[in-house]
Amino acid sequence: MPEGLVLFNTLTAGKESFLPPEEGPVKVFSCGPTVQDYMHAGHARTYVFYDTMVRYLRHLGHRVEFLMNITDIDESIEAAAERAGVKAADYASARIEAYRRDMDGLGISTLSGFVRVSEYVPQMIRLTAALLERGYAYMADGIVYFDTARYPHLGQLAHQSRAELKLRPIELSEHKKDLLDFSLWRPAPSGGARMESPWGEGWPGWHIQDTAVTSTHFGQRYDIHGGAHELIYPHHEAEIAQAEALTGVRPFVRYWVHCGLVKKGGRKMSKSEGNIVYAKDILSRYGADAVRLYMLSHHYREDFEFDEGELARKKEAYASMRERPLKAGEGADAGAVERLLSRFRGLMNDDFDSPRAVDFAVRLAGRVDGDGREVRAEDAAAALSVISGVLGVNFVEERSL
C-alpha cells in the first residue's frame, strides 16, 4: 500500500503522488449542479465522494479551500421555469435551496463556497473581451467563438485527436470556423433573461461560466478539479483552453479528478432518460449513513447500476451494526488506534479506494481488524471516531463529523 496520498490524474491517466502545493491551502473545485430539477442519485454519489475526498484531504493534514458551483443560468432553468407558471430566478433560487437541504441531508460539510454562476457575468464578460482580443476568439452570427484551432493541445484531457474529437461535433452552426469551436458569449434563447454585454444582450456560454468562478477565487492554477467523466469533453477540454490561453501556465489544473455515473436501467440516471430516484427520497427511506455507505462502497471512478435493494442492505446491515455500537472514550491504547488509522490511510492512499476502507471500518465496528484478529473495543472505537469523520458515517456512539 502506497506511505502517501497516490490519485489518478486524467490528464496523464495514470496514478500519480499527490503534491500539496508550496504555498498556501489545497485548491479544489468541482462542477455542481444546473438546478433545474432536484437532486438526482447520480448527483448524490459525486456530491459524497468529494466531500469524502477533502475530509480524507484534511485528514491528512492538508489545508483546503473546496468550491462548487451552482449552473443557474441555462436554457433547461428557463423551460422548467415556464411550465412552472414562475420566474426562471425565483425557480433556480427555490431549486438551490432544495439542493442545500440535500447536500446537509447526505453530511456534505466540506465546501468552502457554493456559489452561483449568475454572479460572475462581469467576470465572463472580461474573460471573452480578453479572449478577443488576444485573438482566441471571434464572433460569427451575433456569438462570440473561441478558436480552437489557436491553441494545439485541446484534446489532452480526453487523449483524443482533432479529428476524434470531430466525430463529437458541438454546437452545430455553419457560421462556425471549426466544428470544435465553441460559444463564449451568445444571444439568450426566446424569452430568455437578458445580460448586456459588448457584443449586445445575451447569454455566456456554459464553459466560461466555470473558469469565471475558478480564475476569480483561485487565480491561473489550482490543485484538483472534479466532475463525472462525462463533462471531460467538450466541457473540461474548454475550460482548459479558455484558461490556458488568457494565461499561458500550464497545466491549468494539476490534478483533474473524475467520477464515475450512476445509471438506471443501464443507462446514464437523468431527466431526460426519465429514470431518475431523487435523493431526498432515498434520504427518507434509508438514511444519510446508509446512503454514503452504499455510495462509498462504489470505486469513485467506476460507473454502477443504482440498485435499491442493495442499499436496502445497507440499511440492514448498518442497524445490525448498531445494535451494539461502540462508544468512544477512555481506555484505548495510542500505538494500537495508530496502526488501525495506518491501515485506513493506506486503503484511502490507494487513489482514494472507499470500498475498501469502507470494508476494515464496517469489520472495524465488529472489533476485528483488516486481517481478521480481534481489537479491543476500546481502540476499535478510538480508531473509527477518526474514520467516521472521514468517510461521513457514523460509526461509533459519540462523534462529531
Second form
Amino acid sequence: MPEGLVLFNTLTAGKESFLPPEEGPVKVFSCGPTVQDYMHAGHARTYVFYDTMVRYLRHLGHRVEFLMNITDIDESIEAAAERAGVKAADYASARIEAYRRDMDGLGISTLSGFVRVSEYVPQMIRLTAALLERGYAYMADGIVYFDTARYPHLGQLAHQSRAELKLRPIELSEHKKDLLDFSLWRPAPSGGARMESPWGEGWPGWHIQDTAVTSTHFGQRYDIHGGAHELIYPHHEAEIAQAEALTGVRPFVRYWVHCGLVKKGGRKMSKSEGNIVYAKDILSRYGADAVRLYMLSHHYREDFEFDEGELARKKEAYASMRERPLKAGEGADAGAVERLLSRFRGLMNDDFDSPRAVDFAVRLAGRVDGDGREVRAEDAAAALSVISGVLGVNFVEERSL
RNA sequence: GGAGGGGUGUCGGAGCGGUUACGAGCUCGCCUGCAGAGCGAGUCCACAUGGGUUCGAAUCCCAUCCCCUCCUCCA
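Just the form predicted alone so far, so send over the form predicted in complex with the RNA.
All chains and molecules follow, beginning with the one already shown.
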C-alpha cells in the first residue's frame, strides 16, 4: 500500500497521489443543487460523499475550505414556481431552506460556504465582459457566446477531440459561430426575472455561475472540484475553458473528482425519469446513520441501483450494533488505537474506499479487527470514536459529561 | 466515439494472494391435526475466456469477449 492519499483524477484519467497546495488551505468546490425540487437520494449520495471526503482530508491534518453553490436562477425554478402559483424568488428561498434541512439531516457539516449563485451576478457580468474584451466571447442575436475556437484545450476532461464533441452539440442555435460554443449571457426568458447587464436585461449562462463563485472565493486556481460524472461535459469542460481563457493558469483545478449516479429501475434517478426517492423521506424512515452507512457502502465512483431493502437492512444492522454500544472512555492503549486508525487510513487512502472502511468500522464495533483478531473494547471504542467523526456515522456512545 | 463500473454456485451478493462469506430459494429431516414459523442438514468448493507471475489466484499482470450506466438539462 503506497503512503498517503491516492485519488482518481478525471483530468488525467488515473489515480494520483494527493499533493496539498503549497500554501493555504485545500480548496474544494462541489456542484450543488438547482433548487427546483426537494433533494433526492442521488443528491444525497453525492453530498454525503464529498462531506466524507472533506472530513477525511481534515482527519489527515489538512485545512480545508469546502464550498458548494446553489443554483437559484434557472428556468426550471421559474416553471416550478409558476405551477405552485408563487413568485420564483419565494419558491427558491423555500426550497433552499428545505435543502438546508436535508443537508443537516444527512449530517453534512463540513461546508464552509453554501452560496446562492444569484448573489454573484455582478461577478458573472465582470467575467463575461472580460471574456468579450479579450476576444474569447462574441455576441450573436442578443446572446453572448463563449468562442470555443479560441480555446485549444476543450475536451481535455471528457478525453475527446473537438470533432468527437461536435457529435453531441449543445445549445442549438443558428447564430453561433461553432456548434460547441455556449452562452455566457442571454436575454431573459418570457415571464422570468430580469437582471441588468451591459448586454440588456437577461440571465447568466449556467457554466459561468460556478466560475463566478469559485473565482470570487478561491481565485485563479483551486484544488478539488467535485460533482457527478454526468456534469463532465459540457458543464465542467466549459468551466475550465472560461477560467483558463481568462487567467491563463493551467490547470484551473488540480484534481477533478467525479462521483457516480444513483439509479432506480436501471436508469439514473432524475426528475424527468420520474423515479425520484426524496432524501427527506428516506431520512425520516431510516435515519441519518443508516442512510450514510448505505451511501458510503458503495464506492463513490460506482453507479448503483437504489435498493430500499438494502437500506432497511442497514438500518437493522446499525440498530443491532447500537444495542450493545461500545463506550468511549478511558483505558485505551494509544499504540493499539493508532494501529487501528492507520489501518482505517490505509483503506481510505486508496481513492476513498469507503465500502471497505465502513466494513472495517462495523467489525471494530464488534471488537474484531480487519484480520478477525479480537480487539480490546477500550481500544476499539477509542478508534471508532475518531472513525465516527470521519464517516459521520455514530459507532460509539460518547461519554456524557 | 469517450469515460466509469461490472462479469462469482438457482438468484441476490461479499471477497483485495492461502481457512466452505452471507442472504434468499429449493430438497430432506425434526416439530405440527394441516399449513406456517422455528430448528437441523444438504444444494457435488462456483468465480466470463485465453495466457502469465507465484509453492499457491476469484483475488496481481497481459490480451480477448460480453453486460450496465453516463456523456441535451441534470448530483
